[in-house]
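So this first bit is one chain, no partners, the form predicted on its own, shown in structure tokens.
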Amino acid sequence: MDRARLHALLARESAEAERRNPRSRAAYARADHLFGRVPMTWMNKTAGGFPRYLAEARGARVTDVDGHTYVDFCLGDTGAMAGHSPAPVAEAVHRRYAELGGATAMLPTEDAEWVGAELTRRFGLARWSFSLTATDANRWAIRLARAVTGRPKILVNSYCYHGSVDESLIVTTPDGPGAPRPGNVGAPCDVTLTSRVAEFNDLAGLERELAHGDVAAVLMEPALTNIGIVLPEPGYLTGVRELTRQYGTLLVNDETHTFSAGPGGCTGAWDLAPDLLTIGKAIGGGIPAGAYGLSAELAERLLARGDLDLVDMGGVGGTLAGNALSVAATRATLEHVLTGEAFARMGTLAERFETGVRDGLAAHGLPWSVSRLGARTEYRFTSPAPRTGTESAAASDPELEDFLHLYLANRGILLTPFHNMALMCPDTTEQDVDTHTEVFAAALAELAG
């Protein structure tokens, strides 16, 4: 590729952004009592130099204070996939919060059986327990995990992501226990203490981990997502669940956003085993929303243990999680929303989006690869696609995806800002898929020359 090009193209296309978003741009400027001038510093990562500010959004649709209306891919990174402000999760919200009240009364609904049996009927795990972020979920399976096998370290994938859970954050060397990732932020301690590193799809660097005996849990996506998509190879989610049994370590599948897959995740299209699964965002149709699954047989070993304290001041738990509000938002979302119907909908428009951009590609002879989980698509600049978290890393090229963002932005689109992913939504449709083909094949061509 021509980087003087490149590089000419992204100025143009940065100055086009300060040109179209003033009003972004200014209450960027004036957020001085904001960390990073941003409510999350995760929302810095954003191409141009500062974020669009968000006056509204429904369906599949962005609008910024700028009075910009956006085809919106990124869908909140995964926790806006059943489309924004949903009517059955807007109509739930409204009547437990404005007509019954008790969002956080601390007691129980009717409404959390129907999630749990749902989640059951989805996932196939026998009990259930809840949660506001995905992150938290992941913190309590693992030390469920620890707690009923004795062990101390849990097991990752190299470059995966299980939200800020401190055990994740490590990455595979050459000839080593691995290392922290880079740019983690005020560890508590080495992760090589707490935890163990694998390659995805590297049964053999799994099975070398496992063999220390001292594994609680492998925590692990069943297919590999905010490094960009990384699909299992073929028998090697069976060896994980084979290797897992066979050295006594317990199998948590984090669904949070491989629930892209359908509406049992991956684990209900690939009929998967594991012993606990994890999952949020997306369950609360934009509601604060997490859950995690157990095993009949794990659950019943945790309940009979009468010196691990699951009531009060025992590490599985929050004031909030399972409140009245977030479960009614999640079983609106699972009930009228997040249906198989609807699944299978944005799996035929994530199919389209995925022939459109392969189209792009071809025309311009361009080695990148496209890979599709369900209704999630991703284009990346390398080709064969990644078959590692690290191979998926190294992929990575931040001028060009910057251009790329941009360029879709200054015309209507949006992307998940830390990738190149698109996510389908049930409001989305062919139109707005079409869309993007067209644009992302005029912004090739201008790559080209």
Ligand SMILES: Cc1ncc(COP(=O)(O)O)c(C=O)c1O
Given for the second form:
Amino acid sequence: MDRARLHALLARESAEAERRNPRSRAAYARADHLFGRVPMTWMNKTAGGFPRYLAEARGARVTDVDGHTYVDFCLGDTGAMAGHSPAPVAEAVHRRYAELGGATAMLPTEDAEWVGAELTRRFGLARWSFSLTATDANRWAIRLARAVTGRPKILVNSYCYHGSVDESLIVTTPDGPGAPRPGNVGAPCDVTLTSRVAEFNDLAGLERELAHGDVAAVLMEPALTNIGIVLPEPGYLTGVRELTRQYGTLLVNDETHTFSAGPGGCTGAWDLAPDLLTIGKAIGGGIPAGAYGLSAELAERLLARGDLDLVDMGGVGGTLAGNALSVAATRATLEHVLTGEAFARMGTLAERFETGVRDGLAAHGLPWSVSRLGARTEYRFTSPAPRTGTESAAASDPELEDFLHLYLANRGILLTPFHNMALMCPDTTEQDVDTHTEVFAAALAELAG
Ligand SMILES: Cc1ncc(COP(=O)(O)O)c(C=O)c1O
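May I ask for the structure of the form predicted in complex with this ligand now, the form predicted on its own having been displayed?
Let us now look at the entire complex, which starts with that chain.
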């Protein structure tokens, strides 16, 4: 990579973004009352120095306040995997909120049992409870795992992401118990007191940590998706299940992103058998919703424990969790939008996307890799594809990423601002994918000079 050339290209694309987006730039400059000028600090993770402001979004399209329409492969970093405002969800939300009324009334609705049964059909876990975010689903799963095992620690994979969960902010160190993930904000205590860490795809490392006998649960994505996509090697997930059983540790699959693998995520697609499963983002069709599932046996053990306050202030509840609006949106999303047929189409499109990227890389002889997990595709600046989170983290190149994101955005294509992830939704078309293939190839040609 000619760094001077990359630097010049990034400067050119930044200038172009400023020229194209005067209203977004002005709105950002005016946002004096927001912490970091944005509604949420991560919205500053954007190439070009300011975020594009949203005007409208439908299906696989987003339009910004400057009047540019984009093919959206970011899809709210999975929150909009059902497409933006799909009609069945819009109708269900309107009916619940405007016609029937009662978004949140501290009373259950019958939709919840429908959703629970559907989640059981897809993921296999027998009992379900709701949250508003995947972060909370993970937090509550962790609390339950600690309660039922009486063990203090949670094991995660290095460079995982499970939301703002304190226990997950740990990375491996060459020799030793791991260290706080760089940048961890406001850690309550030394993370090695609450957590253990192993590399993804490393069963020996996992066993070494589990052998201490103090791990309540392994919390993991069946494939890492937040440090690029890191796929499991043959036998790895079977080994994780065997080791967790052997050492009396519960297994929690976080399917928030790996849901892209199919209607039942990786758990359904690969016939996995976790004790708990967490999910959020896409299941509400863009309306905040999350859920965690438990095996029947685990649910019974927990409910039999009279000492645990599962009803009042014991730490596994949110007032708005399971509200009628979120549950109605989740039912509509699962019943009508993110169906088996939709996943089949989305997977085929992601394969086409992957082929387009591969062809572009081959044409320019670039030593990058591309990985796919159902409807989700991602390229990394290294080949072969990384085996662990640490290897994948080492391959990141923020300047190159910024250039690609800006080059694509200036030509009407959005990727997730975090790494190079592209996701398909039921409204994505072959033409959308081919547009990316063309623009991506043009970006590579510019880099080659
Ligand atoms: C695997 C995984 N789990 C949990 C979360 C947290 O989701 P939320 O921010 O909606 O709570 C994320 C967010 O990216 C995620 O990727």
